[in-house]
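Given next, in structure tokens, is a single chain: the form predicted alone.
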Amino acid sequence: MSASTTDVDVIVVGGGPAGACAALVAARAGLSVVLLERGPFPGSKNMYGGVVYPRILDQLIPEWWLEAPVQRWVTRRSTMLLTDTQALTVDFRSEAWGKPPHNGATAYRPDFDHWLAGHAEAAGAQIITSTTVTGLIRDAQGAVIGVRTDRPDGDLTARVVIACDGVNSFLAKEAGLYEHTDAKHFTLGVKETLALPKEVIDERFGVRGRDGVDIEIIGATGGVNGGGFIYTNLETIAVGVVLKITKLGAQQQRPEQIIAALKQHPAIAPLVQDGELKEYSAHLIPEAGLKMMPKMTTAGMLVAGDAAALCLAAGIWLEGVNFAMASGMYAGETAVEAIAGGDTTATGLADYQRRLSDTFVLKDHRKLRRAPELVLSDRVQHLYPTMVANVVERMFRVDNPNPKPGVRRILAQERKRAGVRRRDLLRDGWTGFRSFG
């Protein structure tokens, strides 16, 4: 469809992360861009407990960080195992976090996700909100040339619509590039956000300033696998767990009953104490990486953030923003070259999947394909975490007058008395090296 017969050149569904540099990118090469938002403001839709790694925003917006909405720097970051009487934390500081170009940043993505869009729409992008996207339009060889919408004649046309409308797209769904919606691929993010006086934080968490404190948990799930997090704002914490659907289905516990037995962990309660909640809200994640994206190109449309399951889940890292930024700037990208040389067919949106393979948005999804699996399987979530607690304790302890036994001997006694057989150690072990290593 010629630009002539369309309405703008681009429609963008979805004012998040993705959909605000795909704008973003679009607006800014001279394209008449319209980004559809169904809240009253991008961002409002949405709970974050998170990081965001906001370093993909060095080519579209230098020195972001001196006026991104952002709540504390990370300079602290903790791998923790809990049993429900133990807990080890690995855990890690570093000055050059607090200093640009910095490496995380808590956030409300509410702000952080407004604060985005509002570049598109200085860029020249429209930005239509409260606003529900109710199906594609297609042309008669089947290529999607607009959206309609729940306004009274809210048809809109266009060269190309970038699908950036979340978890379980239904865009991505309507257009046939879903083929992986199963349940076992999700985990459900259930968080609170709790209200304390930031010199209590910073008492607390050992930071100080705009130092800040990302805590990641096994172990913390109760008979649900999945795991645990907190991470300091300036004068909140948010606390929660990230539960896979399938086990949370097949038990009585509720979510909250989840979050509460981990505030009153030993090693938890004492950071948590007097929060006052502000803020509960769930959240459905893609957790299953490469095993659950769909298509992410066809004629007239691209598919990005989490609308195409780009969500890192593996344990050491939990990323989803930066990806959402990254696949939005590659699709506005691709969107401005395929309109530039009239070929908005599939194979004129191709290059989209090679921008993607050939820098870390795939790269790192392909290198941790099997992490997920790994990480939320039973074992990992159930028993390595009592092994490797018993097997530290043990180390530490002095049981005078008894001699101190080798680590091997220990290991081997812990890993018997966890159940933990020797194959599956070391079967594990190597799943973990090919994926981390």
Ligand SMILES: Cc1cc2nc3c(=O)[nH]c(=O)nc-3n(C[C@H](O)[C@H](O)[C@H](O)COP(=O)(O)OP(=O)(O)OC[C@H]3O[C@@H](n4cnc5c(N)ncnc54)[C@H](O)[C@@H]3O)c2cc1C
Given for the second form:
Amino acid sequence: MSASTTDVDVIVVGGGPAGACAALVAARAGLSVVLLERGPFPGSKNMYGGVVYPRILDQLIPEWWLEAPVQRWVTRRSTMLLTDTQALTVDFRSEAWGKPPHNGATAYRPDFDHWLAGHAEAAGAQIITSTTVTGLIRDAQGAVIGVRTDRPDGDLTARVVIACDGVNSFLAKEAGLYEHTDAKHFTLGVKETLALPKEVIDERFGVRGRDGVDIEIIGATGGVNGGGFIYTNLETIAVGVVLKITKLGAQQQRPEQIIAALKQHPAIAPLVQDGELKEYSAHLIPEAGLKMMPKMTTAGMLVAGDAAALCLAAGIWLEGVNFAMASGMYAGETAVEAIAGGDTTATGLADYQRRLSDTFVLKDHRKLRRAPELVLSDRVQHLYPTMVANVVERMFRVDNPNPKPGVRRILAQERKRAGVRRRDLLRDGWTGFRSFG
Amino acid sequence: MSTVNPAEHVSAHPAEILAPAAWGGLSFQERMATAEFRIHHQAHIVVDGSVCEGCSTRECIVACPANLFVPTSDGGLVFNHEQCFECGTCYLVCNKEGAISWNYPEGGHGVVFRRT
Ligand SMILES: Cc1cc2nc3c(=O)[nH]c(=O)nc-3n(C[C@H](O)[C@H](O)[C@H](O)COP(=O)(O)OP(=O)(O)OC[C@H]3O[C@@H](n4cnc5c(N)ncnc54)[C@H](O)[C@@H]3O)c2cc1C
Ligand code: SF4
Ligand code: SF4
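Same protein, the form predicted together with the ligand this time rather than the form predicted alone?
Let's see the whole complex now, leading with the same chain.
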């Protein structure tokens, strides 16, 4: 396809972080770019936990921290292990994360995505909202040459289509890039945004000014495998759970019921008490990493962000926005080069895969490839929290007149009491060490 | 899928049984009222009740975070598209081919999460 025969150079589908970065890069290179978003504004359909790790933006928006719509800078990160009556917390603080270039930031997605898409627009990309892409247009050889939309006369052609249409990516599926879709590979995130006065949040979470907290929780989701989270915004907190969707039916537990139980836990209740529900929301997460990833390119099309299952969901890590921004950026760069070189076939676009492979996008996924399954396994979910909490409880318990028992004995006893086989414990420990170590 | 008014036909639903007022004091309707939905008259998701008749798992009823699949007293199912998060959970957990035909709503419609 030559430029004269297509409407534009690049069509980006989806105004999330992947789409905004793809459009930004392509527009800056001087290409004609249209970004299509089905919501009334970019970010309007998008929900997450919330913490963004924006360092990849150093390459696109220097000193982004001066202007990004941030709620709080995360200076305190905790991981909690819960049983019905116990809680073990590992708590870390860093002063450095409160200062530029920072580390994580809590932000509302409708704000953040809107801001990021604004940069693409400023670079010359045309952003068309309230427009749903309904399918691909392909030539006789099967190459993607455009998209259909739900507008009257809504067909639009381009030399490259970048599909950033999120977790359900009907475009990647239509292009045949996914071999199959397996419900086991998805988790459902549900969240409550609770309003509390800023001073109350500061006091309860032990922070000041713009400093904020990120809490990841294991063992908080009843019989349904998953995890929980609490994040602090300026005047709200986000409380939610991430749930294996295939387990909900089996356990006959509803999502909002699991949040309600989490909020009642003795270690959580004091943090969320009196919070007034501002918004209830839900969204899927592609959870299985490398196990579910599609082919990233086909003739005329690239896939980025959640559409390509690039979200990193590995227990204490839940990062997707940074992976979306980076893959969108690399997709944009690849499209620019391919168009300049006059080859937008699968071969011409093949460099995208290399860019992903050579950077954190696929390197982190390869390193943590065993983590999602381990973290969601029945042992980590249902047996280990009890075992670990009981060990710690016995170490701290002063049971006079009895003397303190030896740690090794406690370990062995609690392992047996929790019904954990030594072999499994060693194997999981080794898998964890290789993944996270 | 019949066009009956769901409110007249629902039996006690898991969401009401499992999330009593004691948990946060909000009814499910009050919970859903906190999210904004720009409703389109045309349903973006259509459920074919005749296919559901042979379904033993009925996972959609428990898994849908918006609680839009509601069992009826006669063992059937009513679905209402209006307060849908467009998440995709239902078509993924449903293992009956053809029960759910799932699309995004027309551009500009459906759920809108809030800006500050
Ligand atoms: C509960 C939960 C918690 C999370 N927590 C975190 C976290 O703390 N930190 C983090 O970094 N990540 C987190 N994530 C993951 C993160 O939200 C995603 O990885 C990220 O949003 C992916 O960005 P994206 O641009 O690929 O897709 P999306 O943000 O989903 O954007 C896709 C866009 O495409 C549009 N679209 C889709 N289809 C069409 C169509 N046919 N036509 C037009 N437009 C279309 C959508 O409206 C949307 O705007 C979380 C996710 C969930 C669900
Ligand atoms: S799971 Fe599918 S077939 Fe079963 S009741 Fe729900 S929609 Fe119908
Ligand atoms: S898409 Fe999500 S919210 Fe909508 S009906 Fe299906 S499960 Fe419910």
